[in-house]
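There is one chain below, alone, in structure tokens, taken in the form predicted on its own.
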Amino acid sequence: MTRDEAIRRLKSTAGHLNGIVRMLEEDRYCIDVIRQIQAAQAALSRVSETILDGHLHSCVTTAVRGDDPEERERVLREITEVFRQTNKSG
């Protein structure tokens, strides 16, 4: 996914979130709202996974192949922290 595609998907998800707000304002059926929230969460997860994949194949690969051990450790700590935060919110 290119940067522009990620932006397009995130803007679409923002529109989806606005739709969820309208559903709540209109007092729509709770399960319908929850399903829409789950769909938005899934869309965000797909964009996040794609961005992480790109990061792993570019920045992390460059750091791991590089000569700077501190930079290697830094990027590895970043990845660990991303997964730690994901597990906290999940």
Contents of the next structure:
Number of protein chains: 4
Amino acid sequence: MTRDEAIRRLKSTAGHLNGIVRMLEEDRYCIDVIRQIQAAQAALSRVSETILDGHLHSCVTTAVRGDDPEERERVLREITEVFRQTNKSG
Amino acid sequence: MTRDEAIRRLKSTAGHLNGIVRMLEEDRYCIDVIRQIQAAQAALSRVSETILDGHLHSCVTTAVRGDDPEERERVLREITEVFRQTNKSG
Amino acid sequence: MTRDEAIRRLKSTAGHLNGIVRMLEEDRYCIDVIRQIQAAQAALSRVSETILDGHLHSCVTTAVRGDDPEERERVLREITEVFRQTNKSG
Amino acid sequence: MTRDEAIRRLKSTAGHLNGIVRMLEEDRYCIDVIRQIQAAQAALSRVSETILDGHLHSCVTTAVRGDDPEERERVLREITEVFRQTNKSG
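Could you drop in the structure for the form predicted in complex with a further copy of the same chain? We only have the form predicted on its own so far.
To see the whole picture, the full complex is given below, headed by that same chain.
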């Protein structure tokens, strides 16, 4: 469910980028192009959020409830790393 | 030049997104998918920066050196708006 | 430990902001001021990451390993919300 | 005017950070602390936007309308750099 939704939105965003390519080919106003790129970036953030939410409810929950302390540590560290990267990426 | 470079990178990022779709179809690890999405967002930021740089050296320079105070005000306001949106988007 | 480190860094960033106030009072170059503000924002992101990491290893781990499904759901939803807000804030 | 407003808001945000220090000292819930840090970061972005807007209407306008091509290039490059840093900072 989550996966299908993420796939659908990623395909839609890839189509959006191809539309932005056409804007550039037609010499559309730079600021309008930048705004469309920002909208595509926001759409990608929504996809990441959907995937993270699914991940927390599956892999993370399983690992944290499990008996392997290293595995538990690994999944939690990954969450912090993704959060750190979100602060920097873009 | 700037435009061709931006077009090339946007097409490449659209291809990247289609690769991420395949990762999801193959049930690849969620965190790896999120990292790829963050890389695509960073690539889009590089495109925006290239376009903004071109815009500053063309439209903005022309308007600021020109005689129409409203036009000058408009291009400067757009820069601040794009900056504001950058702080929020993603 | 985590808490003391977070407190120390927050106090340091508050001091940094007061230093930026002095830069403005001395009419320092705008771009230098903006760069200092961006550095203060990055420092705050490091504090959030430290706190999130501590939270994952304490409250989240306890709730996910616990028997209350609502509580488990609540802590996971908060992580997704913080991630979403990170994508937007700034 | 712009400067006084920026100073006022920076002082207010420094006060906000000291309030967050107290939240940590009182062992308040981690997620609430993170949300307050994110609010402080958003407030700092508003200050940067105000300062950038003033900069565009003063130094940038003067340089772009002036006769020194190196100076013109310098102020435009700084705008692109600030935009790039905004994409990364936080």
